[in-house]
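Below you'll find only one chain, the form predicted alone, shown as structure tokens.
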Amino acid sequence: MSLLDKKIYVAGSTGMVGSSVCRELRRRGYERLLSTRSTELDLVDQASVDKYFFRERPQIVVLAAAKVGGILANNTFRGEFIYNNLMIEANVINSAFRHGAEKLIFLGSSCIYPKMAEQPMREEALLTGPLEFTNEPYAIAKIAGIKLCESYFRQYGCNFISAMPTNLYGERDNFDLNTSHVIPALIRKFHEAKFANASEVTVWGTGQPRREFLYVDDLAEAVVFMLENVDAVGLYEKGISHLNIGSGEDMTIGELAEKIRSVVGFQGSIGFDTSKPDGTPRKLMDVRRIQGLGWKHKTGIDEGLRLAYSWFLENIAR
């Protein structure tokens, strides 16, 4: 049976990441796709999550299923966020094992690596030094994906692999001040100081932590690559537990609002609250490993900032 054939079940599909993943399946020809909404399926529920693969069989998983926030959301809900990552990863994962997929990608986030790790951070990093405790209960919840695909292949010989995306952002993000990350949250920002004629946008922390930022889009080729390039043989046997994703470059936060002030038009000042927390120093990738297999990202920062604002004037902003 041919890959395109396949049975595709993408966890999260209503998120920013899985609707990606889902338009870049359907660009390529992928039309058996399965997709479920909170409503339908809750993924925290094991018994749900189980009785849903038993019926439908997917060949193929995606798990981009998580609930996700920038510092604050991360900060204030954290028993929120390790048990309900726990639990979505670990009932997709052994679901997908007990009813016979043959391949599974598990989506992490760059928030796994130690908080003072080598930079760019390689994957060999992980689990070699204490996390940023803002977001730490995330992060070992991601780590805990990653090390039960790693798990379910050295026992049970399962095609289940992981790749760890840096910051993310795009179309259908998480525009909400409250919980979103970096990118939507200035967006928003600006744009309604700019609307309500403001002098200043204040952003969060000193502005010197350096981030890198990939478009949601290039993401989704990532994923799609690594579902026809990547295996868990060829990953594990290299002693490599993932794979990071990313653009492989980096710019402080205070040049991001410099970038959203510009594509959002604001014409105020930039104040910083250094009472906020700054998060980790520095945050880049090491990208070259997935970049030797023949991916690359394809989508500038500048590009990517423009596209994020005109799907947030189309369906955010009033």
Given for the second form:
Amino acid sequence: MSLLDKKIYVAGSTGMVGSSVCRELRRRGYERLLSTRSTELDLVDQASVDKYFFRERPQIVVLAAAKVGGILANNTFRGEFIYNNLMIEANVINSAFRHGAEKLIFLGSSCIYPKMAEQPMREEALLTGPLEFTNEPYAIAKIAGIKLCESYFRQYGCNFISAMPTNLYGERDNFDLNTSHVIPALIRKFHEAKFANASEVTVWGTGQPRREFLYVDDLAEAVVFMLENVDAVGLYEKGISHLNIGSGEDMTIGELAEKIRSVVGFQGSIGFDTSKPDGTPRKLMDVRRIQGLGWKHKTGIDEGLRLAYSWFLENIAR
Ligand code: GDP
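Based on the form predicted alone presented above, generate the structure block for the form predicted together with guanosine-5'-diphosphate (GDP).
The next block holds the full complex; its first chain is the one shown before.
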């Protein structure tokens, strides 16, 4: 049976990442896609997840379901972030094993690395130092997911691998100012300020932290690339537990704010609220490993921000 004919379950297909992965799979000719809504299947509930895998027996699983949020949500809902993510990962990965999935790709985040990791962050930097406090519960859950995949390979031989993307943005992002990441938050703030003729937009923190960003459709291409080209044996035997996925370029939050101001066309100034946390000083991925295997991002930040703003205009700002 060719890979194109396999039954693929994309957990989290209603979210920004999962929906982009589904679009990319369809574009590449994969047709047997399975998806579930949270109202139909609660991934935190072990018995329901196991029943679903028993019934559907997906051959390939992309684990893009997670409780996610920006710096404030991570720092506030600390219990929910660690509990929900641990449960989703444990349930999906264990049921995939129990019901014979041939391959699983688990998606995490660049916040798994130590706060003071050497930049750019290599895959080997995992578990070499203390984590950033604001997102530690989420990061611990994501590290547990990586170790679940690795351990299921080492004990049972499962072809379960992990991809750690940098900060993502794009179509279907969360634009709620209290829970979103920085790009959708600033798109909304500059857009609303423009139409209210406000004189200033407030950016959280000092504007000095540096972040790397990746347009979500580029991540989806990386996931399909890994599905077709990367296996557990090759990865774990080199002593690597996961692959970084990023653009390899970063900028300060101040520079990002300037770019978004110009995409939106806001004429006023930018202020900084230093009572809000900065988080990690810098989070730049070393992406040489995935690039060496043959994947590279396509969408530059300026084009990506334009795409994200047009999606916001058509779907949120109406
Ligand atoms: P992080 O990468 O986990 O820190 O997640 P975020 O995307 O939420 O934040 C990235 C950086 O952008 C942090 O330094 C924030 O303080 C800063 N930032 C500036 N303005 C905003 C905003 O309006 N919302 C969010 N979420 N972050 C902001």
